[in-house]
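The chain below stands alone and is given in structure tokens; this is the form predicted alone.
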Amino acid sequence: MQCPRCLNTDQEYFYRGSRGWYCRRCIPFGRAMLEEEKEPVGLAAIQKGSGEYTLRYPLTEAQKTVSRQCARLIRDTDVLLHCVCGSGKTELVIESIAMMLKEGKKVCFAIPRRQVVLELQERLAGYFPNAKVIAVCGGHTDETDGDLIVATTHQLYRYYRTFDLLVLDEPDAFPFRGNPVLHGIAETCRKGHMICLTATPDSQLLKKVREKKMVSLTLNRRPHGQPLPVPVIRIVPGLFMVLPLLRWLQKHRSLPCMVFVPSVRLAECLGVFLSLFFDCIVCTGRTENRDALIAAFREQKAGVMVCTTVMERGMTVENVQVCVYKADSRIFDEAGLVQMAGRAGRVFAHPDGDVLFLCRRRSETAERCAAVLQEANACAV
């Protein structure tokens, strides 16, 4: 017995109802009946000219090499693009997407988080002016058929055996990471191959590469060619940690600053305190008007955003400086710290940035993060 949607084979999850056997592991997405043959979802044909595209800026030679290799390999195998934060991973798959659209094949770009879906849909619509590019996520499910579909990973259940190419962004991120249901649905929504984009591949992706089920392509350089900002690690007793934070924020008072913290409660408390000295906003998973706050913060030339890990990926702010408060917290793993540090120095106009990790004690995780970024810089030379 195997669920046709999430690929579950654990017999404990199967239940026999009035219509037959179904899987309870993926029941939040509706009943997947084992005894009913699932048919591929019928979508409209690709519009003519959908594969024509124009990028906002020319790719570097290193980007062109990875882009061409990816387009060549994706016909025969899954591909992992292991590229540093800010390296232009989206632009690296444009050639592969265009190739599929020109052949009349369906493509999906899947992302863990809703706010990034909406931003990327607008961006891809600009790249592919003749294609119907739609967003499918919470609050945007009235239309589910397009030439190029940008969706949250939770929405992939709608597309059984549909996509000739699935681009999976940040597969190591929450909620996709460690979620067997979403992993299974990502497998069953496609009939072709998959491209995974991440700066921090997890053990499952690396295992697929070792077993030759996936080919890995690496890019350790950002388009502007400057090295990645490497965090400065400072160990400060917990009661006094706010003092170096204040000095650091004062030093960068004329610039936008992101302060990552390990909990919503700490974000709210620290946000109230910092508001006494700076123009400060708080952005967590509980923030209702998060999209508006993010848009406003991007428009500002200065200010402080206190945030949780919900903002560690998919966020680009020009000239932003980054501090991780209590970077030694068990909440933060190596991949998360790499992603947070990767918010700095992403744009051509401001290719460098100040990254500070404030720790209460020595943290091997923080040290490994710094070592990973130093190694990436060394490999990019």
Contents of the next structure:
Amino acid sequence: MQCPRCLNTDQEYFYRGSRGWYCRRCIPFGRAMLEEEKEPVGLAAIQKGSGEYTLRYPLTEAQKTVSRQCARLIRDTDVLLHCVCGSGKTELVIESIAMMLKEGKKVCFAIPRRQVVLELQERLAGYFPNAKVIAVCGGHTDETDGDLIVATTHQLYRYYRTFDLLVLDEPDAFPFRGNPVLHGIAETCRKGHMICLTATPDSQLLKKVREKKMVSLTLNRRPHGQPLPVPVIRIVPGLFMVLPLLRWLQKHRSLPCMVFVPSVRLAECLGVFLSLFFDCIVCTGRTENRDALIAAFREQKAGVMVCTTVMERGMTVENVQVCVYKADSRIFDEAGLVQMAGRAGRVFAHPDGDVLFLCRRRSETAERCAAVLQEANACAV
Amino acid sequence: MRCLMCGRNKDGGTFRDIFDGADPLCQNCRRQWQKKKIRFRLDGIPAESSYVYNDAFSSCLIQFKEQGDEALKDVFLHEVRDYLHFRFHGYTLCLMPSTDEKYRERGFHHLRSMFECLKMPVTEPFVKISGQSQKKLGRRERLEMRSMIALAEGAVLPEKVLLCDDTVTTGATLSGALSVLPESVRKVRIYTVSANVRWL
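Next block: the form predicted together with its partner chain, after the form predicted alone:
Then the entire complex follows, led off by the chain already shown.
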């Protein structure tokens, strides 16, 4: 037996109810009966002319090459776009999306985090002025059909065998990563191929590439051509760790700084402490008005934001400096550290940034992160 | 065996499981339910509940009722089934109704399968007329809805009746049912599995 929706084959998760067998692993998405044939959802045809697009700025030569390669490959196979943070991954797939839309095929852009969905919907609506770009995520589920659908990975259960192209952004981010139900749903919502966009592919994706189920394209350079900021690792005893942090913040007093910490509790404590010296914002998973805080942080062009891993992805602040506090903590993995370091130097006007990792002891993950970034810089020539 | 809520493997179990039958939930999930014997009066009728309606309970109930996860049917009364059996010996369970639409949508009768494990006589003499869901209504609107419950035609009730429901929030459904009970019923008690905080 296999669940038609989440592809579960574990017998323990199946249960025989009064109407027949159903899968309990994906029950939060409603009951999926095993014996009943599931119909693909009928979505409206795509409007003519929705494939036309205009980018905000032209792609660089390197970007153009990857973008064209991707559009060519996607007809026959799945593609992994392995590109460094801030290399404009979204813009790279625009050509492929436009190609599909011109052929009247359904495309979905799926992202694990809800916050990014709304941001991206606006961006894509700007690129495709003639298309109806809709966002489907928690709180925005009244309308589920458009020319181009931007959705959280949780919402993909609505579309059984619907999409001709699924663009999966950051498949290594929480909560998609390591969640078999969401992986299964992402498999069954499409009938065509898939593009994965990430800077830090996990072992599963790399395994697929090795098995030739997927083709990997790499882009190791940001559009401005400057190398990625490589983190400086400093080892300081835990008790005195705030001292180098204070000195570092003092050095960047006139610039916006982000301080990543491993836990919500620590974020709150550190936030209180730092607000004695600096203009300080705390942003964690428990913060309710996160969007407003981020907007304010972008506006004020200086100050400190203390945040947990919720902020590690999909965020661009102009000229931001990054510090990871207790970078040796088990909460941070290599992918997360690469993403955090990737917050710095994303904008044309300020292509470099200062990244500092404060560790209590020598940490392999932090060192590997620095090595990965150095390697990417070396390959970028 | 896997825990029915969190899916984690449930090894070992407790000493109590040996005598009481294995709990379908793991200890971690079970601990999140706040067990408490709550006694109150609803329109003068003594009522009793076993759990506080908290987040853990409500998410479990929603998974059972709205998402149709029938596997959870024995979870709710597992801890209290023996107690209920003795406490309400001689009573006939009288289940609160849902609309026909709801039954069709769910494909099963959620209260019936929930109270099945008590092995006590069960009747369903009521019908619900309105299709409006109570979830979005305020207290006053809910109390006005009392008239939406009626006695089914030709329903015969025994002398001792225990009105049962999964949860009580304002008590609108139950007091509606109380108001249409026929004279022939000599003794009425109310049991709800969980009770909203305001009954504490």
